[in-house]
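One chain is shown next in structure tokens, namely the form predicted alone.
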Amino acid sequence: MREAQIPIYAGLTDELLEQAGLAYADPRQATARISQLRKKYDADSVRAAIELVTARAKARLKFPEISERFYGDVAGVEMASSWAVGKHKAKRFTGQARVWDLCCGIGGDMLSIKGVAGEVIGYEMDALRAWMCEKNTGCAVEVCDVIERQWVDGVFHLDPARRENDWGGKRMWHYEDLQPGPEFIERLVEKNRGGCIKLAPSVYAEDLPFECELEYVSERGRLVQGIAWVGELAECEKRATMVDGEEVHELCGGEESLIADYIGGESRYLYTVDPSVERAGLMNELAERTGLKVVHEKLGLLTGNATVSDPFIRGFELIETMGWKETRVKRWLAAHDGGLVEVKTRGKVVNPDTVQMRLRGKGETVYTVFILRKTKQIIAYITRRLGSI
């Protein structure tokens, strides 16, 4: 599967890169400088640059350190997990004798876990994929159909596909669309000591047949990833995971306690929470960690009458409450020196960024206004964040 193209990437010239660099870098000249590139290259190479510098910028914030000279495609890039998170997931496979790296892709994991592991193998259907993953990380990579192999008494490291196809297209979100399938996923997981299995992290625990440690990953405030720990790499029941750049931090959990034995009414402050701990079903665990109770179970808030320090929450002093209509919370805010306005709500309750934008006034202070369906009420609280008040 695109062995073809191996030879097309591998002959690539700076030259060739570096004009296919600017076209990428203006887009307002790219159709001409792409078209003075057809003159002087076949079209398969100019083809082939284009993809690549397009995959080497959007691989700047997943691998600021080798962006440069990585080898990838776009949509391989965008679905590899970034160095930070991958240097995350690799702690769990230290010390592993040999790690199988199935589905490895571009390798953005294996660059990661060949610096823990006694080796890495990988094994990718796409020949390109596998060319281009050998080149980034220097480890074995084999071209195969998993599914036609035997895997026994091992560890892996799987990343199944998540798309309707190997080179983009619309993402796959559910447990029983993965490639390969369920079928084959718990035949592994039968069979081996232990492994991790990439997920969307839209998974819940309970559309998985076997047990794991399911672990939810947040990325500079966003969920990148669900992960399946099994056998001897699982350590906990659930997992939220908060990466941001070196620092990693997390919070785990087991059987889930009722969540009604940690609501209260709103306090002097109110706490956004990282996604992945609501994901993971960890509000609970959060609230008793840091003295706070939560508003309402679907709002993802906590609140408390002290101020709180802790990485998966931000906090912000509540001003007023009401109910939402527009107008009567803009006449609030002009009385109130209101200036600019961030609006943060949920499930589509306004649209943000045009309610943000009628909300602004001409005063000097910042608020943030939260505009949520509580029960059956839109409630708005107005806001300030801690540190700019």
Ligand SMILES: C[S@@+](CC[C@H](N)C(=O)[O-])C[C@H]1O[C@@H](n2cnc3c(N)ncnc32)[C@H](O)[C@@H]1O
Given for the second form:
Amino acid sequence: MREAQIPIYAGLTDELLEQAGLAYADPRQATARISQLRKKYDADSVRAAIELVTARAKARLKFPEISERFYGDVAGVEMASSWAVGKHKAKRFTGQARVWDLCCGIGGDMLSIKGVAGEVIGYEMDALRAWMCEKNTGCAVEVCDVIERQWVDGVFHLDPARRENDWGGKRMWHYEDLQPGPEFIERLVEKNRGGCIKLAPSVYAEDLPFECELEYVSERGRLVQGIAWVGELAECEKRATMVDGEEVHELCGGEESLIADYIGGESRYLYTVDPSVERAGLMNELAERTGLKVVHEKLGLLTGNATVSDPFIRGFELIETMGWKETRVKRWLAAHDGGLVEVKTRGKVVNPDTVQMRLRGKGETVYTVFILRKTKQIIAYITRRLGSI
Ligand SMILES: C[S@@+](CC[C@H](N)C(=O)[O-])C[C@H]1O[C@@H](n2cnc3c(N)ncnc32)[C@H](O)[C@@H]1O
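Switching from the form predicted alone: structure of the form predicted in complex with this ligand?
So here's everything in the complex, that chain up top.
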């Protein structure tokens, strides 16, 4: 697939890429600049140059140090693991003599795995991405459909596509939608020593018909990956991981302890929790580690009477609790020097952007208002961020 495009990408000159970069940087001039380029270069080269500079711009956040020489198509970069997340995952492949990177795409994961394992070989059905991956990683990549090969007694990394077609399209979130799909994955798990399967963060343990450690990774506060570790690469049952550049924090859990044992209503301080923890089902482990309680099963908040610090939580002092009624909350804020207001909610109970504009007052005090559905009632917690008081 897409072999014909390899010589086009290989032939892109610095001058064309520079011109395409200018077109990308100034959308108002883009059409005029692209028409100019078409007079000098063939249409395929211009199209490829625009795709590459757009992909490089998208790669800036994921691969900051190498984005300017990175090869990718836009969907390939969007699907790639960032360098920081890739580095965290790669640690578990340390010392492996050989790793198969199945469905390696443009090499986001491979970039890190190659630094810790003896030999890393990529396998990718799209010839253009395979070529890009080789350029990015310096590793060998075979163009093939992984389903047609036998994979036995090895260690693998598998990142199935989660798009409705190979070059982009709608994102698919269910285990059954992965390509290659469940039958291939389950055979791979059964026949090999160990491996890692990158999944959407929406996949739950109940969806997976094999034993694994399920790790959820957030990057800069956003859930980005669910990862199933199998065989000798699995270490515990569940793990929540926060990645922010070089900074990585992890929380592991095993035997199910009941969240109900940790429910405690609201105390003086509320703590929001990184999304990886709730998704991994580790609220109770975090409550135990921090000495806090869970406010309510569905609210994703911890609470306690002491100020506690932990990388997975952000603290707020609870000042007032009331049933949610906009006029009532607004009145309270106005009577308490309310100025800028930050609204936090979940499950689309309100539109936080519009409500925080409407609650904003003329005072000096910055408040954070949580508007949440607690059982049948919608409640408002009026709080102030710890550290801002
Ligand atoms: C999610 S991307 C891989 C991203 C990669 N891990 C990274 O970090 O850059 C999935 C890739 O799998 C490839 N793919 C899908 N089905 C395949 C198959 N049956 N055999 C080989 N490659 C396949 C797609 O072309 C796509 O490039």
